[in-house]
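First, one chain by itself in structure tokens, the form predicted on its own.
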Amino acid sequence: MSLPIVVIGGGLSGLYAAHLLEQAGQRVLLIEARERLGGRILSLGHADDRHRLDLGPSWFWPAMNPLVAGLVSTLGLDAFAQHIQGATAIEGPDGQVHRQQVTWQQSPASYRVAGGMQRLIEGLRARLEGKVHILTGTRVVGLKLRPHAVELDLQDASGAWTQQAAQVVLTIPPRLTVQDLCMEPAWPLPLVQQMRDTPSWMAGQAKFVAVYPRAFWREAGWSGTAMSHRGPLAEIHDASDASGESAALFGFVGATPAYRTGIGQDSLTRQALAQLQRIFGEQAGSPLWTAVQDWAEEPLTAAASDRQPLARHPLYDAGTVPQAWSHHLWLAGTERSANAGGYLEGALESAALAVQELLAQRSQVPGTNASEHERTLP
């Protein structure tokens, strides 16, 4: 039997290029270090799992990303506008609130995903399911070029193993893969400095949700947007379903992972909750429940590194490997898009493009028979 290209990194972008080598009968490996699939798409909901309200990526914009509403559509989800109407707050220095009659809107107009952004990881995992054989919890600690193939050194719960690849596609984001990965040969150093210098998008941001009785800020007037120069919270939206019916409140933590780290989450809930009083009055003071999702406290999305706060939107572009893994690795995830890095948009777009060039070069690379020291896929 062939060797199986591995997809290596079980977000949106490994799942997306799992999914397009499968359907271009491709046999397929995907590993996922964590024990869920998705990566930094994360929704956490109530017991029913009518709405789940995202904890990572929370929107996306149609007029503008096309790959993401075609998928969308493609999965058969239901997408709706982010809630805008009503007054916007502004929270001064002092914990002022002032009152702008109006929210305005974006152009375009911003679109979340029902049930959540994580919709998107279960579809794709559903396409996925009995065609591609894939792995959680299992990590990959080092790649070895091969005469003809790629050695991947894993390790799961039962210990380390090792696993041969026609080729690869890795959608890790850079700074892990220099700092969690070993490379023979090794990586050119100005190419590995590279890497360390690209900040993984979101990955020192933390969101904090709290989910209501009924949306008591709409009844009053507002439409859930606020920005605040006190914080916690920095920027503050209606994380409600379509609806409104199951009601509930998002912000971006605007304090820095260190002060997060210090002061921990029960005490950041606690400034959130105080603050939300402050804006919206008593009622946001007593939630159903909170949730606090801290990626800079998440190993397999953060380096040390992304725990400095970004000054501005990062420049990625597509990246580049050296040339004796030109024909083995590809590089896909959203730090791989020069058009839509940092979005899901670019996920998707960084896929599409390393499949593509991977069926491109694939006649070129010969096959090899799995080694007997390998475990067997499926």
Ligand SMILES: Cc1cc2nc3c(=O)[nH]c(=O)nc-3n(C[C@H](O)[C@H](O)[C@H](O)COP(=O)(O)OP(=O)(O)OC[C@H]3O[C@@H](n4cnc5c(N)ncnc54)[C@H](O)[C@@H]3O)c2cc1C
Contents of the next structure:
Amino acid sequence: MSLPIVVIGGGLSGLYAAHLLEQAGQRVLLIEARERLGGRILSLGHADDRHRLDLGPSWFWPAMNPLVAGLVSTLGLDAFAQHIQGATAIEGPDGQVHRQQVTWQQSPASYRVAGGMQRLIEGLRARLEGKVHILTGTRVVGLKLRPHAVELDLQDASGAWTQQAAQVVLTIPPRLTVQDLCMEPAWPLPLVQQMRDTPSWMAGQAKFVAVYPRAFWREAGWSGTAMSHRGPLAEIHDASDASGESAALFGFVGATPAYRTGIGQDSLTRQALAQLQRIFGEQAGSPLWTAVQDWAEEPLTAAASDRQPLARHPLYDAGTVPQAWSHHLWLAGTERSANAGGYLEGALESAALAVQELLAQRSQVPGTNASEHERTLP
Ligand SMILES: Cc1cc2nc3c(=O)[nH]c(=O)nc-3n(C[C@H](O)[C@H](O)[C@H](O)COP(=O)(O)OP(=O)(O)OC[C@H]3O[C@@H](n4cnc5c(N)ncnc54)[C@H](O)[C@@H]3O)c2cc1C
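May I ask for the structure of the form predicted together with the named molecule now, the form predicted on its own having been displayed?
Full complex below, order starting with the chain above.
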């Protein structure tokens, strides 16, 4: 049997690449290090799966994100506008709360996916069911360029093994690629340094969510949007479901990763609830459920250097691989998108571009036989 195309990384980019390759009639194996799929996309429900809270991305912007909007529609998902109606709260460094009666306008408007952004991952996975072999809990630790294939060094619960690939689509962030993968032959130092200097978008961030019996802030005329110069939450938004009946708030934690690690999640939760009480009143101190997701603590998302704050949105580009690898390895993942790098749109755009280029070259790449160390795939 011919060697598969291997997609490395089961985030949005990897799943979309696998979907496009499968649709083009290719034999695909997807390898993901975590036990779950989704990467930076993570939606958790406290009671049931109808309303899940996004602890990674919450928003897409249909006016700017045609690929995400298209995928939402193709997968038959419902989307709804972020709730912004009502007064905005501004918290000063002294904890004083100022009420801005004007609704905080968004341009373009941001939308959420009903049931959480995880629906994109579940929808893609369902489309791959029985067509693409997916290995979770399997970490790629090295890539060796062979005459007509790439040999992947893998690590899973049962030990180390290898897998041959005709071609590879690599969707893990550039920083993790050069930190965690051993390349043979080694990649030139300037390229390695460039990848090391490419921040993984939002990897140093943390999110806090609190679920409530009612959206009491709306009843008091607040939108749920708040900006704080005191913290620990720097920016707060309504995270209720489309109807507003299942009520929640979320906040981006403004405190640094070092501070967060220092105080721990219980303390951070207490501080966040105290802040929500200062802003929205007593009831904010009695949530039904809270969660903190600290992405800086996730080694499969953040490198140590991602713990440093970013001054601005990085400039991303498609990236290149050394010439010798160019018929065997394509780079994708949101950090490889020049137009929408960092965003969900960039994850899809980079995957589409990589697959397009791979398919264009595929007919020129001769196949090889499976190695004796390779496990048999179904
Ligand atoms: C808190 C937060 C809020 C965000 N908000 C938004 C938003 O509102 N809108 C928006 O558009 N974007 C937002 N983003 C960005 C968005 O989440 C990303 O652009 C997108 O999810 C990236 O997808 P990806 O597949 O490129 O990368 P990832 O999701 O990082 O996927 C990479 C995958 O590779 C796996 N992996 C890593 N190393 C290995 C290895 N050695 N072997 C095998 N697998 C490996 C990882 O486990 C992961 O599953 C946010 C991100 C965060 C963290």
